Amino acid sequence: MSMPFYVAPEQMMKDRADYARKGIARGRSLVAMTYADGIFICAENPSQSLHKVSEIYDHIAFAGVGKYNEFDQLRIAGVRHADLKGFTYSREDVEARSLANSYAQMLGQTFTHEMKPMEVEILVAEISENPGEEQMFHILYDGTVMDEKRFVVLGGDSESIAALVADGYSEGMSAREALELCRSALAGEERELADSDLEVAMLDRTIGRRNFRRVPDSELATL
């Protein structure tokens, strides 16, 4: 009787992590940062219909990088979770922290028990009425959750982009300053990004109850 093929658990986890990281690195990056009126999110995305950034609830946004079909499944699950909790309790009870924990459990379960991990990184962002109380939760392919401050970069060459953002970032930036910093950081030193190459959205505390706003290409030119 032949012995079954054995792979050490630590080697299996390493192989899955390497596979997920390589898949995510092949995609285009996304930058989110706090600015004067809330949270500014900018992604390199030439598609006009397949969005990387979306609204989850009144004051909560979702963003993902990696395989579109996988992070879009997570977005839909988050919308359902938020709607159910808001309907059962109240709209104020829907929080980015609980959504991030739910996503972490889903991604961790898939990473540990499924043959192929999800090739995604996601961001759950929330603002409040008070400046300085913004929350950004960065969830990795294996379910790891990181509570980010000031700014966060997902996907692609995230380390070099984060270094460029760190050099130009300052508290209380305007939307125009945030856009210029995101554009230059995503492009790097050797490229130029046009308005049509970017997907831009923001959580703006000045626009009423539903704080999520997607910026159309026509408005990007004025910014």
Contents of the next structure:
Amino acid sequence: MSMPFYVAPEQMMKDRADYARKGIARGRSLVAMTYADGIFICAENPSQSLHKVSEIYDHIAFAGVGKYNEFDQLRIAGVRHADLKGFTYSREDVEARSLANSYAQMLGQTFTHEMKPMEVEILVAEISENPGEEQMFHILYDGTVMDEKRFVVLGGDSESIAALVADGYSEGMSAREALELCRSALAGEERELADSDLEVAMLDRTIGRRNFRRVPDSELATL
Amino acid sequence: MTLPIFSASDDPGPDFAALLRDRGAAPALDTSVSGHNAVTITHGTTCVAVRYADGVVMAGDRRATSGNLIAHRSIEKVFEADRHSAVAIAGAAGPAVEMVRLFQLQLEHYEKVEGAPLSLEGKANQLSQMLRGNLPAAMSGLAVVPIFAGFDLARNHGRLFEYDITGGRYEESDYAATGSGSLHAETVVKVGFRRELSESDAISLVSESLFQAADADSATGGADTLRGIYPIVATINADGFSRVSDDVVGTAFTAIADRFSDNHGEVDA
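Could you drop in the structure for the form predicted together with its partner chain? We only have the form predicted alone so far.
Full complex below, order starting with the chain above.
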């Protein structure tokens, strides 16, 4: 009869966390920050069609880094969750906090019970009609939720990027200023990032009901 | 509400109706109830759509009737389906409004899940399928007959579609009408229609058509100046859907009423 090797729970969790962190660190990072009209999200992403930032609902956006198929599955689940809720109750009952909790439950469950954890870090961002009431929930691969203010960085190299963002950040920046700050922070000291290397989207409270707006690379120069 | 996660094999894709069914939240009308009196159900009435130079103008009166009674004076029958399309409804008000709500959500859901909106043809086809699903209810007196119009971004012009209760979809090149006053409304549009109408001429034409429909059909409401309730008029063009303001519609109706009373008022002895 074969005996399974005993692995201490601490070791098992550490191994899983290392595995997830390694997977996330392979991808490029993403910055989200509050700006004059809402929340500005900028990712380093050379692809024009495989998006990291997307619309969930009227005032809610989703962003993910790490393994594309895994965070895209989470994105679609979020869209479904929001649309079902809005249809069953009302549009104003759909809120980021409850969605972030659902994501956290799911990621936490996967982290402890499944063969492999999800190699993703995600962001659920929401704006309200009033400036200063923006919400950004940063959720890690193990289900840890952080309620962030001002700005948040997702991805492998987040500490050094966050330090660069913190240096240049101020309340109420314009979209242009936010873009340049994200660009230089994502590039770091030794690189330059062109418009075509970036994916930019924002939650803009000045436009209609659906506040999510994607900015194509061709329009970045005139933002 | 738990997060709706599916395995790859039973994922409903961008179909919101399938998702609703899966979650047991699909709206279902019990059509087994027989012998109900269709007359007591609230009905919405006349809507028209006309193609003009930049796209389509759509209009609908505000009256809902329940038999010979006016049930509501200010219901809305013209809705923005998504940024570049609109839907107008006539028929049983309850199922019609619910159908529009589901249709709007279906278009938005598809766009968000797929990352790109449906083609105009695809949207028109979606509405067909929803109508087909409503056929049993329609046969028991809860018919819904919409018009769908939009600006086709791929072809760069406005298009409009008429439907029947079975989900039959008929593309019209110039104009369409639905509801109890549609016979009168459509005749007015037919006589006044020209290709490449300007926006203001198209607004005048649809206003005139609703004015004449209201004049001849008791279930169609005209402009209610007493309460300040005017028919809803909307334009759909390359810039998207936009409601024409009550001021503009009111002015169009005042002009029509003035002309009408000049021609039909009593002659002084």
